[in-house]
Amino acid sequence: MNDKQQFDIAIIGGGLAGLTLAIQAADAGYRTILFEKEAYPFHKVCGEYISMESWDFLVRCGVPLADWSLPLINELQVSDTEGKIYDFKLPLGGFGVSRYQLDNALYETAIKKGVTVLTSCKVTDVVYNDDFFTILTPATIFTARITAGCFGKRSNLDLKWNRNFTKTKPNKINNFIGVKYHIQYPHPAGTISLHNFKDGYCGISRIEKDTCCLCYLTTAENLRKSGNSIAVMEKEVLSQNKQLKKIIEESKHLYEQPLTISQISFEQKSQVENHILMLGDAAGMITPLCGNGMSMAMHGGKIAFDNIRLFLTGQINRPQMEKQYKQQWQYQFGLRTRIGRVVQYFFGGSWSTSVFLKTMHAFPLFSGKIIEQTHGKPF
C-alpha cells in the first residue's frame, strides 16, 4: 500500500460533524481523509435552524457567517394540531442557514486546508485490526489510525454492523419519515414555528436569500394511510392544522419534488462502535421539536477531536480515548436527547399536544427550563 493511502484520521460522512472534525484535524497537521457518498453542493433533509452556541465555532472553522446576512431567530411559535398558537422566547436564540450553503462552505474550507475529500464515494466496511483501521470502498482500500463515523441517521454501515437501534421493532420513536422543501413565504425572520398535526409536526423558519425551510417529521404509517402520496398526506393530514393549511396553499416551492428520508430513529445509540468514534446523528439524535441537532453534531466533533489529539500525541491510550469521548458526549448531550424523547411522546396527538402546550405557556419558568435544556453553551 503506498503512502498516499495511509492517514492519521479517516472520516466517514461529510455532514457538519464530519467536515468540522476534518477541518480541526487539518489545522492540527494530521493527514485526514473524508468520504462522502454525495457530491457537493447538495440539499439535505434538515430543519436548518442552528442555535447560537455554534456561531463562534463555525467562524473558527472558516465560515464567514457575518457576511451572509443570515436571519437571527429569537422567538419560538408552536401550534397544536388545530392551529392554536403559543409563543415562547428563545433566550440563546439561533440563526437560519441552508445545509446546501453551509456544508459546501465547510467542504471548500476542508479542501483548502489539505483534507483529502472523496466525494461520490461510499464506504462498504471498516475493519479494525492491530491498532489500525482498514477502510474499504468499491475502488480502493485505505488505512488510518483513527476512524470517525459521521454518516447520518441510518446507513448501510449501521445495518452491516448490526447496531442495536436497527434491531428494534417499529415504535413511536423509531419509525419516522422526514420531508423538506425550500419555499417562498412571508414568515417572520426572527421566528421559528413548529406546527403540530396528527402524529407529526412541521417546522418553518427563514434561511438565506429570503427563503424559508419547511421541514416536517411524521410516521411511516401516516404516509401509508395516504396511499404513499406526500401530496395526499399534506392535504388530508397536515392541513387539518389551519396554520399548515395556509402555508401549504400559499407558499411557492423552489424545487419540484421534496427531499425525503425514511426509517428515522430516536432510539439510544452507542457513541463508540468497533472502536470507531460515532458523531452527529450516528451517535444519537435529538428530536426536531427540541432542535439543535446541527449544534450537537459540531460540538460532538470538537469533543471527539480533543480526545483524538490526546491519543495521537501519546497522552492517552485508545481505551481511555473511547471512554472519555463517551463520558463527555453523555455529559453534554445525554439529558438533551432524553428530554427530546419525553417531549416527543406529548406531540402529534390532539389532546396531549394541547395540554402540554397550555401547561408550557401557563408556566413560563417551566417552559424556559425545557427550552434551556435543548440549547447548549458556546463551545
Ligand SMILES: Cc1cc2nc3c(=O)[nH]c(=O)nc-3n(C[C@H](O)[C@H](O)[C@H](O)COP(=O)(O)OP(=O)(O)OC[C@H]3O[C@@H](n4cnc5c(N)ncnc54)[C@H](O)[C@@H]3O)c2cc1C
Contents of the next structure:
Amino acid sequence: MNDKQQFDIAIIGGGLAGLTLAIQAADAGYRTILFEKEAYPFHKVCGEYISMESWDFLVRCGVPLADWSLPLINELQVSDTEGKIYDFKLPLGGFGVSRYQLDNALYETAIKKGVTVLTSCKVTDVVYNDDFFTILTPATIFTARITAGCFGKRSNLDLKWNRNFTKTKPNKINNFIGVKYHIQYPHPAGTISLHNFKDGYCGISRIEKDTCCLCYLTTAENLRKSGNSIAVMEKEVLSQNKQLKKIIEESKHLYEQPLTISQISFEQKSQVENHILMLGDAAGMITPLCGNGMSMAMHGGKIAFDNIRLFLTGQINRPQMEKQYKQQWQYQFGLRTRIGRVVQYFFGGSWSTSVFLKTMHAFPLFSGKIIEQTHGKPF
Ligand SMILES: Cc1cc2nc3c(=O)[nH]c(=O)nc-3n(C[C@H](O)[C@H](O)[C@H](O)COP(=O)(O)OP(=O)(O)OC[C@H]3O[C@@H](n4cnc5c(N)ncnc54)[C@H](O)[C@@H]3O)c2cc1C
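Let's see the other form, the form predicted in complex with the ligand, since the form predicted alone is already up.
Starting with the chain above, the whole complex follows.
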C-alpha cells in the first residue's frame, strides 16, 4: 500500500455530517479522505429548512451564508388533514437553502482545505484489525486510524453489517417514503408550513432564488394503496387537505420527476459499530417534522471530532473515545429523537392531528416547550 492510500481519518458519505467533519479534520491538519457514492452537485430528499443553531458553525466551516440572500424563517404554520391552519412561533428559527447548493459549497471547501474526496465511489466494506481500518472500494483499498460512518438513513453498509434496525419488521415508525420537489409558488419567505394528510405530512418553505422546497413523508402503505403512483397519491390523498390541493394545483415544478427515497426508519441506532463512529442519520434519525436532522448531523460531527482529536493526540485511548462519543451523543440528541418520535405519532390521523394541534395552539407555553425540546442551541 502506498502513502496515498493511508490516512488519519476516513469518512464514508459526503452529506452534511461527513463534509463538515472532513473540513474540521483538515483544518486541524489531519490527512483525511472522504468517499461519496454520488457526484456533486446533486439533489437530496430533504425539507431544506435548517435550524438557526447551525448558522455560525457553517460559516466557520467556510460557507458564505450571508452572501446567499437566504430566507430567514421564524413562523411555523401547521394544518390538520382537512387544511385548518394553526400558527406557531419558532423561538430560534431557521433558514432555507437547497442541499444542491449547500453540500456542493462544503465539497468545494473540503477540496480547497486538502481533503481527498473520491466521488462516485461507493465503499463496500470496512474491516477493523490491529487498531487500523481497511476501507474497501471497488477499485482500491485504503487504511485509516479512524473511520466515520456518515452514510445517511440507509446504506449498503447497514445491510452488510446487519445493523439492528435493518432487521426490524416494517411497522409504524420504520417504513416511510420521502418525496421532494423544487417548485415556484408564492409562499411567504418567513414561514415554514407543515400540512398534514392521511398518514403523512408535507413541508413547504422558501430556499434560495425565490424558489420553494416541497417535501413530504408518508407511509409506504399509502403509496401502495395508490397503485404505487405518486401522482394518484397526491391527487387522492394529499389533496384532501385544501392547502395542499391548492399548492399541488397551482405550483410550477422546477424538475420533471420528484426525488424519492424509501425504507426510512426512525428506529434507534447505535452510535459506534465495530469501532466505527457513526454520525448523522447513520447514528440516529429525528423525524423530519422537527426540522432538525441537518443540525443534528453537523453538531454530532463536531462532538465526534472533539473526541477524535483527543484520541489522535494520545490524550485518550480508543475505548475512551468511543464511550465519550456515545455518552455525549445521547446527552445532546437522545431526548430530542424520542420527543420527535412521540410527536410524529400524533400526526397523520385526522382525529389525533386535529386534537394535538388544538391543544398545542391553546397552550402556547406548552407548544413552545415542545418545539424548543426538538431543537438545540448554537454549537
Ligand atoms: C422527507 C425528509 C425531510 C427532511 N427535512 C429536513 C429539514 O427540513 N430539515 C432538517 O434539518 N432535516 C431534514 N431531514 C433530515 C436530513 O435530511 C438528514 O438528517 C440529514 O441529511 C442527515 O445528514 P447525513 O450527513 O447524516 O446524511 P446524508 O445527507 O443523507 O448523506 C449521506 C451520504 O452518504 C452517501 N453514501 C451512502 N452510502 C455510501 C457508501 N457506501 N459509500 C459512499 N457514500 C455513501 C450518500 O450518497 C449520501 O450523500 C429530512 C429528512 C427526510 C427523510
